[in-house]
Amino acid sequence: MEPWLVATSLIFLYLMITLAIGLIANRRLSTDAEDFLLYGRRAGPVVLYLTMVATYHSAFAFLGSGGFFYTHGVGFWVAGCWTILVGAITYTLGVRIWFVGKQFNYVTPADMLGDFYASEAVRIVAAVVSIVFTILYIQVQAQGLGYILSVASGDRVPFALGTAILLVVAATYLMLGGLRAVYWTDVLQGIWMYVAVWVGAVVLTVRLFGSPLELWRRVAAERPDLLTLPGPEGFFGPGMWFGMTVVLSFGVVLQPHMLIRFFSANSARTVKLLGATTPLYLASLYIPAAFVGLAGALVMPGLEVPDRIFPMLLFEHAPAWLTGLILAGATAAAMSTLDSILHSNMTVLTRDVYQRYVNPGASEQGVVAVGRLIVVALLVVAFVLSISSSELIVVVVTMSAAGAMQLLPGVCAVCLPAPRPLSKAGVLWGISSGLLTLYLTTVVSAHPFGMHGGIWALGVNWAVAWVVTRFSAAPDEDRVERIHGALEEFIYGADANP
């Protein structure tokens, strides 16, 4: 049997054990939305680990990371300060948003800023952002899909035609098993994706070095650029590592496919002890991620699309049966992230704009239905996105998550009490403005100074939403005691450890 067509056979393999998943998750589904779509807020610590570190690693850390190392060589590492950033705010501001979700029994970010601000217009501009910006992820993922699938058939499946038959599956188990379907796959695709990006990346450096460390010094011999700061295209300035750091803890963690799985879990316990330990497996991903795009920069120079590098090694290096088993792996990756944000996008339709505004009075069953149809349309969107851009993934995972992060400031109004919390003005002003500031900074004039656009936005985003609270209404004090002081109870009262 000819290498790509085992390659092939073994990633639709795996793609049948996916919907056989979905399957079960659909017999095990209630009629209830909240099942459908919160997992019954029950998600214990094993499942809730596996889905948030599938659901960070994606084609991002597949794909993405591979080909920023190959491009800009190890600076990515020190932008890679993300991943322990993000356990540190897990576990402080994740907690706060699980308990106000419990509480006030919130579905989406939208739901809860909507509540505290009593606003509908704070409502609607935050499930836009939620909605926009994790467009652009779906667009990753998407274009991830494809690659790998055209690679591993040696072009034989078009990249169009291979985006869309990765797409439906996704779509299909997701409309079966809703957030249900989504976890339980996301188990598999948790574990796999790990060890695939070891062992791939591992059996690459010994085939075609001998080890690692003499991979690092015919690195240091061949493309010493690669080993420094700023790289060899000038890219990892200090502003720009910073600015990526930030961007992606901060902005990651605001995206509303990681807000509802802080809803979804069953105690402040598990979601602390996510804290605690996804650091270790998001950063440990960047070791092998290195090797690859290093050893790419050597073997394969000149890429026109360095995204490629990781599926295009294996297939040239790897036997074809691994490759196979390795770019299921990659294959994983990107649905387990592709899955969550088609959820979330289809929860926030669902629950801030049908149920809120078209049909408040909609039956458990009927909600369930008209979620379903509206991944069928975001399946479309996803599709014709992933054809029309061929931007870096890292470059346009960045870009999203420094758009979700501008409800940074209205998020931390609700889950941090202060003696005087930001005003409705303060917060619409406010993610206007870091908008505008983030298009200004990252389409017209990229990265001012070196400093990433979302930095910036993040800058004037505050400074607009400080000073317009200062001339503007106050929140309404009845909701905001009532919200601020059960949170300060379950922080400092005997219930902290529910």
Second form
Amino acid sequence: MEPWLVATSLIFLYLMITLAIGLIANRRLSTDAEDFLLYGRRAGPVVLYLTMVATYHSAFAFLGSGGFFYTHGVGFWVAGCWTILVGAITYTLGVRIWFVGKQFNYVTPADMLGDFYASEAVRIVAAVVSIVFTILYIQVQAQGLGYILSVASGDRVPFALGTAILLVVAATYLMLGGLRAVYWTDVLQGIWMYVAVWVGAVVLTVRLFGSPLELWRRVAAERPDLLTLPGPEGFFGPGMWFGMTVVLSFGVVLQPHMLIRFFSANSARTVKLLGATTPLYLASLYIPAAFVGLAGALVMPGLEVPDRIFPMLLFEHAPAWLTGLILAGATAAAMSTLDSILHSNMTVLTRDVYQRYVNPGASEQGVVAVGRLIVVALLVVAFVLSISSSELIVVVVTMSAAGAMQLLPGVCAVCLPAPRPLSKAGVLWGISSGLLTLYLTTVVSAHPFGMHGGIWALGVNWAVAWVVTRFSAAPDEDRVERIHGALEEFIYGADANP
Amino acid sequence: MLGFLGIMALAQPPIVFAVANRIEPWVLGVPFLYAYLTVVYALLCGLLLMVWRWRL
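With the form predicted alone already on screen, would you show the form predicted in complex with the partner chain?
What follows is the whole complex; the chain from before opens it.
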């Protein structure tokens, strides 16, 4: 059988399995909107673990990270810093977010901030930030999916058709089973992508060099510039190293599709377990990526699009069945992030727009029905975005994690009790000035003085929020006491450290 | 928390650039920078697991 046919068949087999999982999830779905949007806040450690890691790692981890090692060398092992920091943030901040979500029935980040500040303006700004900086991220995932199917089929499935097929599959199982279907498919995707990237990288390394140690020796002999900082193109300077550590940990955790995972956990113990153990998966996925990128730099130098190094090496040096299995793993990596973003955007639009402003008295069934309609609309938006190449889209995608990170001062004000929390005006001015600074430091003049633009933006955000807080009305004392009192009881009370 | 930040500082500027940014000496067949970062990450993961296990 032709290699392309094997690879494409395996991807379609994988898609069939995800649809079957969506159908099974649909049979377990109740008419409860919380079940559709938040898995009924019953997600246990195994499911939540795999959905968190699968969602965190997108098509970029599978294809882009190999390209980064290919171009910039071992500097990309900085990825270990931000993935481990994700665990620490989950352990400390995530468990508090889970608690306030459960205690006060929050479903989205805007719910949490809007309630704490008793402010529709804060709610709307948080919802807009949540959507704008993730909806365009759909484009990256959808394009990755179209590209994978196009590569696997040897360009027999056109890019646009491949994107459409995979988007329809993801939207279908999301509409069928809500967050439960997303989580269950993520379990499959999380396992598949991890096994695939490790097996693929080890097979390639052994076939090309005999062993990973020989690969390291050859890199040192032929491309020593790939083994030190800042790398061949000077990319990984101190500012970028520190900036990526902060932005790709705090920024990604604060994106709504990750934050909603905390709300959906069944207990604080589950969230803490995730914090302690997810870094093992998240960081170790970049070890085989290093093998792929560095091997590619030696055997296929000068690629115009370094992100293609993994599939190109596979087609040239691995058996067809293995290539198919691994490209299905790449599909899993992209779909697990895509479905989560589709879901989180649907949740924000359903909860923060439809339920809040359009039809506050909507029935549970009505909310679920509207959620499904919103998924269809998002599907169309995602497809249009994936086949367009607007410069604005590229700009916003570049700012994605750093943009979401501008919610950090507000989230900290809610979750970390302090004598004088940031005021409503402080948070609003902070977010506005942070986003403006982000635009200036990532688009107008990228990363001034070698420091990541996201760090400049967060610094300005926090400084402005603090100064404005000094000269504006403090948040309502009773409301702050209600939330912070409950949090302190949870953290330091008799049931602390569950 | 302080322990975590202290170990994380070993993988951040300026330490990682001043101390670990070299190929030699090789550690178990792996160049120094990569091996150094891997060890620091293992310590951080171990610390998180320890905190969870002992409910610190």
